[in-house]
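Only one chain comes next, encoded as structure tokens, the form predicted alone.
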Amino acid sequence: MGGFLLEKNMKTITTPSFRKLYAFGKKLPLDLSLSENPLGCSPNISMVLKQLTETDFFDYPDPDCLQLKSALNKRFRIKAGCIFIANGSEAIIKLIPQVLIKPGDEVIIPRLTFPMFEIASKMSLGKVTISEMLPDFSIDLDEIKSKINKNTKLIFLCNPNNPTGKTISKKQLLDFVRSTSAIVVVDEANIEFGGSTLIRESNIFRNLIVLRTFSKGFGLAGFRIGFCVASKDIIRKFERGSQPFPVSTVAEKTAIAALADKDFIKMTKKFMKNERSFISRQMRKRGFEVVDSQANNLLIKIPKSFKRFSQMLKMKGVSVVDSSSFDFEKGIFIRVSPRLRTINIKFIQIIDQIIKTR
């Protein structure tokens, strides 16, 4: 009897699992879910690609990644001792938890944000208190302050945020990091389409972990490159628990290429707000409630009057990431991220027509 009721509330267990995370959603034709740059990467990556050579290939990478560490001292002003290096931003979220809490810590997430901080947070046996947001989709940093207890270890923030694309002000964050001696995450993805980044400021706030990733604006999702900065007792317990050699060669060398192109991310963040613009008008004149965003997704909400809509557009060819992906329960939303101006026509086109079979 007691082995059948060890089974039976075993399978009542949900083990936290990355693979119910959106980015293991299907492709359609006409995607408009994952949050790669349209525009691709700068023309200096090709150069790079070029260049290789044979040992680029069969010679081990440098496991601290100096060169790239070496570029980012130089555009940030940032100690090389501070930087850490990693296979994808998310390999640091995954980290995080790991090497800093310890089973039974509490860490808060706000209630809609990128997924993956809960679940690192879980895999690592943290107890995750959620946030609730502000009536705009806000995070809402008072009720943050609010659920900070002595148990608190970890605090994530997303800026500009996912799925909403909202930004907080520079001064409300640091006034956040200075109010808590919980270590504040701020995933800093999205930055280069809009907000102001508090990276210089870790050399400041031995709490604050800025995390940047070169899969956005810089185009490199395919390479899997991300840092994070961070004071140096932070950085080596990272060191301490990452792999050996987390990032390849080719990765380290296209990311210094991407990062000295400040002129493809001017014109990146430029074509970004006009297709935002684009897209977040067309819906608007159809009745949809779009977000304000900075960054380069944008969450729709579904009137209630619309049913099975993430269905319909499926039907129809069209991926986007839906409402069902996050824990947020008032409202159906979609998000979308934009793409060249002839796909996001199309995205209106197939909108037009879901709105005359209604």
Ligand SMILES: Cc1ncc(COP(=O)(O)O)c(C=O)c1O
Contents of the next structure:
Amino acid sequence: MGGFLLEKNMKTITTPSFRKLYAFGKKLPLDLSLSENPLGCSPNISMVLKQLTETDFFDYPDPDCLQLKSALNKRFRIKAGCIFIANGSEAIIKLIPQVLIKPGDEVIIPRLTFPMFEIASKMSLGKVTISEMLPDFSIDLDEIKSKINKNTKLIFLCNPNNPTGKTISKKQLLDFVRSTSAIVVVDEANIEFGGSTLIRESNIFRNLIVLRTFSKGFGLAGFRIGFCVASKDIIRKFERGSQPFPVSTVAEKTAIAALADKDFIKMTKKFMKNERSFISRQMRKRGFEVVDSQANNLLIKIPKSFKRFSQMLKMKGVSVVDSSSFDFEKGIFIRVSPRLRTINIKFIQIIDQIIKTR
Ligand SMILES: Cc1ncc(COP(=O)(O)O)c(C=O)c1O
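Previous: the form predicted alone; requested now: the form predicted in complex with the named molecule:
Expanding to the full complex; the earlier chain stays at the top.
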């Protein structure tokens, strides 16, 4: 009987799934869709992998990832009790509403941002309020403020924002966090490419969660490791909701090595700035509007006169992210993640072929 009731209840609740995301799409030969680091990862990582011993495979990992927490503490001056480490920052995005809101609590999310914020909030039965963007595609903090009410428990921001690459200044963000009692999540997945971090400020504010990942600038997407920093209270809640061994020993070791290689991050930032400028310049020359980005994504508007633009790219073996992945109408814009120069040149050549067939 109990089983029947459970099954019946499950059927009445239809929650969204992460699997609908573009991240699970098939990659085409010329891939500018997912924003992994085109330079790969630090050479330190292959050293770590060569030095692994059998116990790294046989033994369970450290559930608290104390060595990585100690490395993060040295780098950012954050106490171990204020750090939570997980199997990619996606795992934390899913956990945040699970442990911090009740069904029906309100969550505010900008219209154009990482789709997982909305999916995760709805999975936990949060009531999502969408806040519109400014005309230049920036996140409109005043508009978000105007939507806050006594039921607002969570606000997701992304800095730099995915898919626009736009940043919000540290002062604006801190003023915003100060102005509300709702918990503000600042996802800094792409911070190694541009923008100023709030990671140290998470020591001061009780309503701030700063999310970071090793998948982007550090180039370790395959290892699945991310972390967040927040007040001890919030971190304790995450720990209660976490798996016993969230991160593998190998992932923890590679993350420590990646963190130590500051030169690789500097090189990545410089490389991405050049490639971003290259693609932006080339696309603007051809009459496309490209949003000014400080990160590893470029939002390119598709003129109305181009019919089926992303389908044409697909037919020519190019994968980009179409606006429909962000719940916009198909073909309004594409998100392009710059790759190595040879690939970026091929991309522009294909754009020229499409222009000719217009
Ligand atoms: C803004 C943002 N947050 C989080 C993630 C997920 O990162 P991770 O690989 O750590 O799960 C991504 C990945 O695309 C992202 O763009």
